[in-house]
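Only one chain is given next, in structure tokens, and it is the form predicted on its own.
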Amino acid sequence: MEPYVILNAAMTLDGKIATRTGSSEISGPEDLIRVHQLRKDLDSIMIGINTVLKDDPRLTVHKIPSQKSDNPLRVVTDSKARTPLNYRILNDEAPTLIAVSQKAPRDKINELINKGKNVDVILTGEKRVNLTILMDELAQRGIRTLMLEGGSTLNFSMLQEGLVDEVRVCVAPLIAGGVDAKTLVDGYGVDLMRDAFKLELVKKYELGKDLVLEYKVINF
């Protein structure tokens, strides 16, 4: 069975997850605690290569009391094996799985493989990472739950493939605007509103100055 996937993000009232310059300090400290507790509770956390390159994230549990064993498996979709070897996603704080495609240069793949015992690389897909196969691979490795932290293109691709079970968003009382600012879900999008991804609200609550909304994804 594929991992149970929770798409989690913070966004402004107008749906932006970052400004046009990449600034993404959106939610309050209470939400950071919520996110890190979620990381601690789940088996894995996944982001796309663009988020890695932009933010150089650690993707560990460090805003709440924790130990190294609490850190989830870090999963990166990186079709062309562009993950820099000196980035924090490859440190020894937690294991990391890099998913690449057949278009990835062999020398880049070997560099990632040789990075250390905490880094694993799998090949899936011809030109892009095949997300369905990736989810099956994670399931075979015993991964039962996954938090999807995007970015916006990966969010769309996961929804498009029917691989998201929940969407949890922290809505901050902010409006950023900007035609070039990233939204919660970008990608190609749908042509008709009737084809939009359907959600059912299951929970809502205030968290500091923010509002958290939790939805179940309705996959037909």
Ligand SMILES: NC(=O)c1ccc[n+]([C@@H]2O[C@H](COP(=O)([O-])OP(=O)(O)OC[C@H]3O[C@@H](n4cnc5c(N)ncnc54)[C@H](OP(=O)(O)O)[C@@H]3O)[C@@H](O)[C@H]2O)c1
Contents of the next structure:
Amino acid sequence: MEPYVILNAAMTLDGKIATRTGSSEISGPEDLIRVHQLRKDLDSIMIGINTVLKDDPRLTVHKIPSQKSDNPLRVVTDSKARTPLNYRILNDEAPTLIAVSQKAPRDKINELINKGKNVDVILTGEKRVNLTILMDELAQRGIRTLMLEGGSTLNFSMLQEGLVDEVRVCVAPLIAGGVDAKTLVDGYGVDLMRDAFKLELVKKYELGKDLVLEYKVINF
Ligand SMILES: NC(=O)c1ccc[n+]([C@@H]2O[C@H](COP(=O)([O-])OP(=O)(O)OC[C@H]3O[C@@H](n4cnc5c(N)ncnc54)[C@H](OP(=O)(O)O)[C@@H]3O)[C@@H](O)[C@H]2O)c1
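Counterpart to the form predicted on its own, namely the form predicted together with this ligand:
Next comes the full complex, and the chain you just saw is listed first.
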């Protein structure tokens, strides 16, 4: 069975997950603890290659007491295998799976594989990573839960493929504006509001200065 997917993000009141320049420190310290607890509770965590390139994240559990074994499997959708070899996502703090497509140069795939025993590569999809096949592959590897940590392009594809079960957002009392600032979900979007992805609010609470909203995705 495909992993249970929770899309989690911090956003401003106007739905931005980063500013035009890529600045993305949005939520307060209490939310960072919530995020790290969620990482600890789940089997895997996935981001798109643009988030890797912009933020160079570690994607580990490090803001709460933890040990190395608490770190989830890190998954990156990276069709052309652009993940830089010296980025923190490939460090030995946790295992990492780079999902690439047929567009990825063979040499770079080999360089990633040779990076160490913590790094694995899966090839799926012609031009872009086939997310449904990737989820099946994760399930076969024993992954039951996945935290989707963005960015907006990958969030859209995952919703469009019907692969997201829950959406959790931490809304900070900030407004960033900017037509070029990334929102929670970008991609092509839907043409008609009646085709928008439907959610049901299941939980809401204040967290420091922020507001956390948890929704179930209603598939039909
Ligand atoms: N506030 C938050 O909680 C939060 C969380 C995460 C990210 N962010 C911000 O979001 C920004 C990055 O977002 P982004 O939308 O530019 O990029 P992204 O979603 O991180 O990465 C998208 C890229 O993933 C690759 N990809 C491979 N297969 C895909 C598929 N089937 N569907 C979609 N993408 C696929 C594509 O590049 P290739 O074709 O080259 O593979 C695509 O352009 C950063 O500024 C980051 O700081 C904020």
